[in-house]
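The form predicted alone is given below as one chain in structure tokens.
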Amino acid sequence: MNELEKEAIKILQNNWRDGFSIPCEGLYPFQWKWDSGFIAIGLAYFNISKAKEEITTLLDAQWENGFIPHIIFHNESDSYFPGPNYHHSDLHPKASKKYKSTGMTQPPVTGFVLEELYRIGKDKKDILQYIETVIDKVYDNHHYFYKNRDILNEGLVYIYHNWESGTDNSPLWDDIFKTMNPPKYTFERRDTTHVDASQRPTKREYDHYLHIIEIAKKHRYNDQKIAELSPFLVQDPLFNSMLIKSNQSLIALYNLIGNNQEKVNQLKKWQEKSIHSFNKKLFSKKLGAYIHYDLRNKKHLEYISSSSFTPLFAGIPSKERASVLVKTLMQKFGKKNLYLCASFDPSNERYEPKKYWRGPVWINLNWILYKGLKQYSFENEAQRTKEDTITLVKKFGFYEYFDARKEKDKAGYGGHNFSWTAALIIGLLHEK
């Protein structure tokens, strides 16, 4: 085992806490669900126990409606804003009677982890044993999401805040909020005591957040209600892929554990749907990427992002659109002065190389794109992004996310001894 894996494991084993991880100390005290599907798949290849327990914990906060929380706030913390008083998720006739969350989600990925667990853990009968107590818990989600997010019943899903997107502030967001004239609300941040302001969201953008989150409250977190009235609603690339992804990994979950045929059956049927539609409607031809569409105004968000090429780790595009994305990730995020991958386009005036999802690179968009670029065989790309990705750790340590620019002596910004970070580090350095 080299260093730099011992000096991952290490991390993960620092921010663990009592049955789940949090993604680094001080900035981030609670559990993130994306956070913890990465996680676990890190903590898969040393402590399979903690990988399982640290999935158990998240679906152990699912609301009786099948969704599962962005965040879950396990302990009494003053550290983090906006925190449990202020998202009230007991809003919700159906929110989880056991812990106090926000009534927004993440990224759907827990389906694609437990297919990695199974794939990493060496003891395969044991963690399929494990996978069969918790599957149909990741289906209910799934099954959530194409009953209430779905709302065109064209099989791409919904986001109606840009944290449930995962790519918090990223440059897409900004004609979204151009549209909209917030109130300016009094609150007080602790981000900024942990990390510099200048990397991290404005005032003014909070206050976008904060009112799509008082429309949400005040219609107690009813997605009809949301579909109706929130500013934000967004098909997002990454989001949908993700999802169509974890389709894919419950299908064959479900089929090595049997007697499963009516829900395979009923995940194929928004498979096809899905996929269908995702490639009809954000696909940019003009672009030569997947882009984002934006419900409440009815158009394409035509910008570059990692999200762009997420779809390829879900296998969406056909061999030739591919082909059509690997260029553009080459052309655009892939210069000879650039460590890929840039969370937006760097030849675009809204780049920020330094601000969180404006620019930054970040290790899980990485992980999914050198696993999507592995799967259509474009080997180069994938093992430049493979080095990409661990020559940044091992020059400027596991931070949150990069600066992608070659020539900078400082690069890694935000939360330091990051866990998904550490997690997914782990994971590459075991690719072959």
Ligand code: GLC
Contents of the next structure:
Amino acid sequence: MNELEKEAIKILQNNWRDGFSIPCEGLYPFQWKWDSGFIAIGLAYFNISKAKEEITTLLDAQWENGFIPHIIFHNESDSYFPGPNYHHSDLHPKASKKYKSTGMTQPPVTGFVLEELYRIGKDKKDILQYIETVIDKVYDNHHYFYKNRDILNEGLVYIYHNWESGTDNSPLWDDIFKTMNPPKYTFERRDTTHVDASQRPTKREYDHYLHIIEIAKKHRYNDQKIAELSPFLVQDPLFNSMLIKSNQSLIALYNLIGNNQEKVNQLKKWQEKSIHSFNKKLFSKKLGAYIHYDLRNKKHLEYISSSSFTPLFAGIPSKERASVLVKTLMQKFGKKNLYLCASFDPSNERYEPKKYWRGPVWINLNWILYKGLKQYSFENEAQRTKEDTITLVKKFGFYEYFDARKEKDKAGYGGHNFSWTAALIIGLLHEK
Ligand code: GLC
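Can I have the other form now, the form predicted in complex with this ligand, not the form predicted alone?
Next comes the full complex, and the chain you just saw is listed first.
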């Protein structure tokens, strides 16, 4: 086995707790929703029972209404802010009685993760039997989204907080934050005791993040109230692509399991509507890329980010449109002096190459990009994405994010021994 893979396995072993994985020692001491999914993919290559356990634990924290929270606080830890006593998920009448969590979610990756486990697992019968025990929970989660978060009934769901996007402090949100004027809260951050403050969001940015949660808490995390009142309400192409990809995976898996025609029909209905609206509403001909729509302020956010290319993974664009998209990708993000794929448009003035989601390369987005390019047979671009990703990790280590500029001799930032970086490197090393 390749040395890099051995190292990756060791990281995942070290970050394993009792039934789930932490994203990163110190910095992120609990279970995160989309991290969990990517981690399960890595685990599946060397320990399928841990992969199953990771997902089982996540789904065990599902609320009665189908909602799955973004952080599950399995243990008491005062090394993280904002923790369980701040989020107070029990304000929601249908919240889990068993686990404390946040009252927001993260991109719905679990559906396609189940399909990945099926693809990777050697004992197909065993893994399908496992999937049969959990798949309805994922279906219920999709039902929750379409029922509560598709307020225009167009098959596109909203996120109400930048943390729900997974791309926490992307410059995409700057315009929205300008419309807000939150109080200056008093609180003690913990992230900056683990990571250099210049690589993390600012205090003022955190005031905005907390303010949105304050509004949601005031209304006991009620979806209708949030849709009505949250200053942040966005249709995110990344989030919706993950939902659409996961719909597709659920259809494939239900067909394998059999006897679930009604659910398959419902999923197909959602799918058709979602893909249609996605292409109609979220593609900018001017920019040659998919972009975000700000529902609160009724306007598009006209910026290209790594999220713009995730629809490839979900099979959303036509072949023709995919070519336009890949052209934009290579022109803006794929220059010779850059590693693929910066999280934000490197030619934009808001690009900050060292700062979290304002520019650095993230390995989960690269994995999604690689898979998307492959699906549309962009072999060279897929190969380049894979090689750039492996080079970054080999050269700098298993960091949380990386500088896209090739001339840098130190380019790994944020948390170290980061779980999804390890998990998806294992995944990429196994891709042909
Ligand atoms: C950061 C990332 C988010 C991730 C979390 C845990 O908040 O922005 O996407 O899920 O860390 O790794």
